[in-house]
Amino acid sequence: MTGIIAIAAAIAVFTGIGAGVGISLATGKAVEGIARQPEAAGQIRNVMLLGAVLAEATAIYGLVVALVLVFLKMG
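Throw up the structure of that chain alone, the form predicted together with another copy of the chain, no partners.
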């Protein structure tokens, strides 16, 4: 049955695709904003980081579940 658990770990870590695309889009917008308003670069970078960390969290949830499945089940 370990094969199916490996598949499950892969699906769980696959959650990161949302954050992978999303953070990049946010970065794109931040870069656009800095190009338009260079003096607000500090504030823009801070807010972008805040959102990116919240989004990155969903990828980490997936990673945690994947690692729990791999090491707890199969160890």
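Having gone through the form predicted together with another copy of the chain, I am curious about the other one (the form predicted alone); can you provide its structure?
Shown next is a single chain and nothing more.
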């Protein structure tokens, strides 16, 4: 049963991969948008940061789920 919990925790941590890919795509598109329209840099940056924060939150939730799975089974 411990092996199944470890596999579930590992799958939960994989949300970090999705967050990394999402943030990198958003950053690339923001840089492209700023290059095309420099006067909108402030608005583009704000929207990109909001998207990055939301994507990073999913990675943190995955980490919390993994920690809960591991430490509740140990207790």
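Positions refer to the first chain, counted from 1. In this text the structure is predicted, and so the values were computed from the model without any measurement. Between two forms, the rigid core is defined as the largest C-alpha subset superposing within 1.5 Å.
- After superposing the rigid core, the Cα of A59 is displaced by less than 2 Å between the two forms.
- If you fit the rigid core between the two forms, you'll see the Cα of I23 move by less than 2 angstroms.
- In the core-superposed comparison between the two forms, the CA atom of A9 travels 2.3 Å.
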